[in-house]
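Next up is one chain by itself, shown in structure tokens, the form predicted on its own.
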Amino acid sequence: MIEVKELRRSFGPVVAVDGISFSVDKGQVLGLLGPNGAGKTTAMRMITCYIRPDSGTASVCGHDIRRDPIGVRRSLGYLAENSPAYGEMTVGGFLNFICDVRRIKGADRKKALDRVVPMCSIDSVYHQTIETLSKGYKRRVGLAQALIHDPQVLILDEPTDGLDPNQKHDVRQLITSMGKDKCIIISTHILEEVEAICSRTIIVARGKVLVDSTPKQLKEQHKVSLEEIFRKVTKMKKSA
């Protein structure tokens, strides 16, 4: 359902992104490692069409990201890193403001914030401004707008990042059970959540794709945690 080839994006004399290639399928769900400034990001941003790449392309659900942005960001549900929304707005204007630029219209519309708003644990919060939030709140909320469309593709940066760990583990467990119906791409510096949902890895480290594997058979390799995998793996890199 998601397919990259040779991606490859700079800025000014670095090199975020240096061709990396990779696929991803219905029922996966792979978690993207790397330490900060490794590409991960902006790896992201190009399969959502946010940024373009300077070569290479990527496909989602078939649609070209450099042919078809449009059917790209209609096929997916994406949580980008700082959960960008409109403070002023509450939670549930902004969800259907959402709605409005999805086209989710009259009875669609009840159905998807129906399924949502509980989903993300949001209930609570529903009629307060997104500026009141705490940032778990927030990071909830931006989970909840990738999800209104049910999309069969998830791009998520960072979804547990700020949620306490009770609301870790809902999130985590929600994955999981999307997980079986869906194809979907985390990024996290979270080791134990990679074990915890993720049933492939890939490691990158300076733009390029160093690992591409699943928890277990890593492990079983190196007979290592996966954090002491993830330390030699970059810090090769980064001496060679």
Contents of the next structure:
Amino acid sequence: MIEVKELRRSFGPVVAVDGISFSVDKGQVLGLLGPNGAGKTTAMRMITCYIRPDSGTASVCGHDIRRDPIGVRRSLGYLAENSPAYGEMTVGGFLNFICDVRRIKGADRKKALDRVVPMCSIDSVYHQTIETLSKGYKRRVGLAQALIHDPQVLILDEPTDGLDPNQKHDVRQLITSMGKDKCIIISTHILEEVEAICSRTIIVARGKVLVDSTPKQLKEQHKVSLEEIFRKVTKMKKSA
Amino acid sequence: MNSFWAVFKRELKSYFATPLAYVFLVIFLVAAGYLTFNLEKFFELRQADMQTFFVNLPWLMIFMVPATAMRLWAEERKVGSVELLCTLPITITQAVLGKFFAAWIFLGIALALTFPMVLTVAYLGNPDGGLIAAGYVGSFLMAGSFLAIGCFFSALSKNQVIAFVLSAVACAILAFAGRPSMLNYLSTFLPGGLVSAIGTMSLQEHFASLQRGVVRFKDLAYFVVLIVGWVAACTVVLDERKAS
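Can I have the other form now, the form predicted together with the partner chain, not the form predicted on its own?
Up next: the whole complex, starting with the chain shown before.
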């Protein structure tokens, strides 16, 4: 459902993403793994049509990111880093705004809200303004926003960053339960998360794909923990 | 509902969700009243028209309109919500227009709330209704032009203060380059053709003719071109800079 071909993007002299290619199918949860500044966020921003690639392309559910950005955005849900939202709005007002933009009306809207609000456990803060919420709740509001149109494709940029252990557990369970019939990409640098929820993992560093495998396979091949593999792979390239 | 309307509705609501709208409206109305009654001595002139009200409006708008416009994009970019907005199924033009029109309508509300001035003039004498209407149309168009300029600078800079200062200066140049005193000064060292070009490019002349109740096509076209041009520039700049 996601097809990425030779995506490349640089900012001035810095090459953020250097020709990465991969594809993700329905039922897969792909963990995009890499050190800070590896190009994970830039890659996700290109797939969600926030920034344009210098070269290469990608398609989401058959929509090309260069030719049909609106089609791409319609078919995916995206949780950006730090889950940006409008602080002065209430949670309910914000979700209704997203419904307005995504053209979810009438009974469908009620159904969508009834589904997504308990799913992300934000019932208790529904009438609160977003700027008064804790980080964990803000993240869950962001998640609700990404799920409200029940998209086939989900792209989540560090969805558990800054959450407490209980919240992390909840979000991971949510992702696992959705992973069966959706196509999900999450970026993270927390390795145990990859083991817990991802059916596949890609390690990127300095804009390039270094490893494309499953967490299980990796461990069997190298016979060490994922953390050691990560260190070995990302550091090896630096010295080379 | 269309995506444009969704953005428009959210934006207009957001003014009233914070104290911003109320602070702005109160200061605008007090200042407009002060300029008319104290500075221009409305009562001593003994004329039942709104000339004294409209003549100082450009001064007020040079400060007030950039203050409304500065947050439009600078804040979105600073907070990061621009990433949310630009990854929703919305074109950048829809987003820019939605926000622009919401702010313009907000300024329209501010202008409409000066209605006691109209009532006062009507009570004191027999004012020319057409003249007043043309004055309001001119003021609304001037607000739209300043807003389009502010919108552009707000997309240019992430910093709201910089956006405010740049757009206030740009509005001031646009409004006052055509004042007779300024044109006199310019004519001491610029060729005549250039001076009259500056005069016709300035907002002053077009606003003044509307104030006199003359609705000419070229004045309306001037404002429309100004607004469309700056809003289009805003769209281009935003598309380039949203992620930086």
